[in-house]
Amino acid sequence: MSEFHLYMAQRLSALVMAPFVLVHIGVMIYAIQGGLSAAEILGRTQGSVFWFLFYGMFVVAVSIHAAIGLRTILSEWAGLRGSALNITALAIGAILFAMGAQAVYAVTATGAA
């Protein structure tokens, strides 16, 4: 993938979490305004299929986000260059969609703790 196709990527992600960080600010201040422990938090989230969608795609744009942003930043800072570079990248980003899969799993499963 060309450096101007990972250019695009990102601000398209950014893009797409723009609004997925707003909606979950509201939440939270939602959430702890009315008290809701963690427990009613959870009845609220586990076997919803909105809140697994919208966790989701949100892990999702954050993980390509993040990834090509810490590519930018070994390039420049860690000299990376080549493979090197897009394979600590790409792994970088399954990490960071393994652990956010992980927590949407135990948001929204019905029965996760």
Second form
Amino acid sequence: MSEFHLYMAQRLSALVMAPFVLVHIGVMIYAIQGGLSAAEILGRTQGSVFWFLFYGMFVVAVSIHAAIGLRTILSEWAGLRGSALNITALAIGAILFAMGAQAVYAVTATGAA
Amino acid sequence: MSTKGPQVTVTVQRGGPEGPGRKQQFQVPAYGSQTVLDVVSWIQQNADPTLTYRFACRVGMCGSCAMMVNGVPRWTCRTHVSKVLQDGAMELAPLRSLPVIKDLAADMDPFFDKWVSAEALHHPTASRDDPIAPIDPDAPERVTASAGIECINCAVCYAACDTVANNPDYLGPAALQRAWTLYNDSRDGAHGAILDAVTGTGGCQSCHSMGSCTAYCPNGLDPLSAIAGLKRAATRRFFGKGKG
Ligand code: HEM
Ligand code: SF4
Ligand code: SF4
Ligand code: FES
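What would the structure be for the form predicted in complex with its partner chain, given that what you showed me was the form predicted on its own?
Up next: the whole complex, starting with the chain shown before.
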């Protein structure tokens, strides 16, 4: 993948994230009015295909976007080059995806209520 | 050497290709309308004939006299001392992000090599035997091209750019601006090759749009916007639209 393709992937993943961020914050502000317990949240999200896809795509986009962004910073600030740079960036993307996927699974996929 | 009258304290970074050497201090008589280049010339002619620097036109045309003045890149022949003095003193160093030939003369080779790498060269579409192509100065593409043609290759923008400083592959603002000029020039015959070159390693996608290039260009040019134009053109081509 060329530097320019990474650039396009970072812009496109940012484009995907922008509405997700707004919906995420908007729904949170709306939902917590009048107080909200963890059980109530899980009651709405667990088993929901919509929230699974919503946060699932969010996690994919963040993993791509942040890994490419940190790759640039590691190259410019830490002087990483070549495979050291690419392996580090891939590892960051994989860790972010694993952490995000675990959270999405726990909140939306388990124990359909 | 006269020590009467107002003086300017000038610190000069000496050195060569092997790295920066000692910093040397000079007391230089102050005159009205004195330029930074006047000060350097005074030192070389009156205090230390071994000081190396470069200039040619002295009127802001040739682009050979740029240096770091108090940490900021400037064309020294058109920078008044009164404008840049800090507490009656100034510090001079060779242009940032370029190798040094000696003292204040930076080696411009990497800067110009990157113009070539960016395909920032004219790709002719006609020969001397063809009729001269009419150019409408008000056509939108021509207006875009004309915005960048007054570049004097001084490398002030190159020295101002933090991305150049941190990414040795980055082609830099001046080369990319010239590539954008040619991309918009109807007489240039290789718009596709230009887009290929400016989307390669260290191409326009490396620019972080911080705008130091535009802020410091002594000719008031706007490489930041030229690079934004290249990014748009490359993105259009990525989605199968536009030319090139
Ligand atoms: C809606 C949300 C977001 C948008 C619209 C967005 C947009 C952008 C854009 C346009 C850039 C390119 C800047 C440049 O190249 O000069 C960028 C870079 C970056 N982003 Fe995001 N971003 C978002 C969220 C995030 C998140 C959640 C992270 C998580 C860590 C992140 C990490 C980074 C990093 C590390 C860079 C690299 C900086 C650089 O290349 O200059 N961003 N972002
Ligand atoms: S806008 Fe781009 S080229 Fe200009 S100084 Fe910033 S990073 Fe460098
Ligand atoms: S764009 Fe401006 S600062 Fe850069 S080389 Fe050309 S004239 Fe000098
Ligand atoms: S000496 Fe020619 S631009 Fe300064």
